[in-house]
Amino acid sequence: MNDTRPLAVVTGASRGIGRELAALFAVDGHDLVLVARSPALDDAAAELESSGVSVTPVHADLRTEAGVRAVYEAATAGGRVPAAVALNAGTGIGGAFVDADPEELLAVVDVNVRSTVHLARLFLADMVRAGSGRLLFTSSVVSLMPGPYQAVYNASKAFVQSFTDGIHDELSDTDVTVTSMLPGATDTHFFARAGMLDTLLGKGPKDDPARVAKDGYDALLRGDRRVVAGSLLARSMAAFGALAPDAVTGAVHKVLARPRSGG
């Protein structure tokens, strides 16, 4: 890596909202350190490479503590601090919570809460100690409302959120920013992989990531506290979320989660 470039940590990076976001801070002349489990993560770094930045791609398991350690030291190898990181690797399970397994529960709790607070804590005191740095997290237009059939997910990036704006706060008076983006339901895997492809959010229209990555990075840059990223239905989801009473939009995400086939 060129220690004359930024360098961007962007996890969740093979495909859909972190690879977008990759693509963004690559464009910027930002030096890349991208995780993910996938496979597909080096077909992602190559390409991006090929931009004219270094891309050194973590295949890093997020559930556990080894995996978050390998994403930091190959992140700050030869002292550097981080210019900017985008925590934005997540996973979730739809269905009964009852029905579910509870190790798959539990890795939606270790990668979507328990490796983001890890991560942010490494990064931002190194940040906080540099001057200077910009987080941004993923949390989501759920974030906002109960989740029936799919109750961790939504309590885990209302986790995120809360803990996003705590922090902003506590770092209000630093060079350090803090943003959350608050996606709706965007065309990536994440349906596909929480089992939610029969559901009326797995069949309902879907924003582009890159337009989602792209309100994301552009609220990252500002400082800008939270952003509602992409299209309009995604922004009324957030409305509603905020201004309806959970009894309200508990119902609502109960008709739209729930699996069409049996559950």
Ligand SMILES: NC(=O)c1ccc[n+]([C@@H]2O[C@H](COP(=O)([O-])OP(=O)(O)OC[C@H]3O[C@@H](n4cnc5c(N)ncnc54)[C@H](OP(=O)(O)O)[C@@H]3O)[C@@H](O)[C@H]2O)c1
Second form
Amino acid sequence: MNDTRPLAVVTGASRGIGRELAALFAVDGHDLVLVARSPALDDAAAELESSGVSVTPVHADLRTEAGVRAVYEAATAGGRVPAAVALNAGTGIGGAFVDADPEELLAVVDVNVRSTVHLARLFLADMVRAGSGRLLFTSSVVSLMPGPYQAVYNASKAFVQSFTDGIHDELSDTDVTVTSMLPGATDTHFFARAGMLDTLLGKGPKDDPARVAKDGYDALLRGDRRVVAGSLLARSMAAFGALAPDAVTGAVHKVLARPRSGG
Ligand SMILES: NC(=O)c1ccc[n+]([C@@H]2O[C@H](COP(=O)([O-])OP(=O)(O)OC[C@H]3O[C@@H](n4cnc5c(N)ncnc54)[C@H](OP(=O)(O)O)[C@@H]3O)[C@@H](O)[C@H]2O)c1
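Given the form predicted alone above, what does the protein look like in the form predicted in complex with the ligand?
So here's everything in the complex, that chain up top.
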């Protein structure tokens, strides 16, 4: 690590939107602390290190408090305060709520909600003391609507959205910025991992994760409150979620997320 370069932390950087965010930080000359569990993280780190910045991969499971602590310790080693943190790691679970494994449901809450609050608390306190810093949260357009057949995931993103809006306002008279990015359906491993490939959402059109990440990154640099990231489809979903009654958005989501192979 080089103390003269700014440091960026990206969670969920082994693939998908997080990997694209990490690439954008690298292009802008940030050293990187990248977080995920799988070996794909090392490939991402090696690729980005070849662009001339220092990259520290942290293999941490954000379902656990030990994982959260490991990320914070790696990022703040030597007393450094990151210039930017992207709390992007997230996971979903589709299918009927009453048939789901309770442990898998709670893992979604642990990663998407608990680790996000914990890491935000740790990093934001340092940034406020240092008098600068930028935080980006990956929310979702589905934060704006009920989530039949994906209820815990949508609720987790509704939490992230409300939480982000709250701390954005709380810190508005500081030089620390808090931005949320709301992607629509994006072409990553997300739907396969959530067991949702047999849904209309899983089979439908998706945005390029590079485009989504760029919209979020630009909003972070501007210090925007929130950005709907991606195509017209994502923006249409966000407008629908914001303007239509919950009974209507929930009914549409039920059709889009219902498993077609039974469920
Ligand atoms: N794809 C979409 O349609 C979409 C739409 C709106 C919002 N989002 C949000 O975008 C964010 C990124 O998702 P993505 O679409 O890029 O999906 P993805 O390709 O599945 O990537 C998810 C990332 O999160 C990491 N992760 C998951 N569980 C983790 C854990 N327990 N500990 C540490 N890291 C963990 C994964 O790393 P490892 O597997 O290597 O641990 C991976 O790097 C998520 O917050 C997701 O909810 C996605």
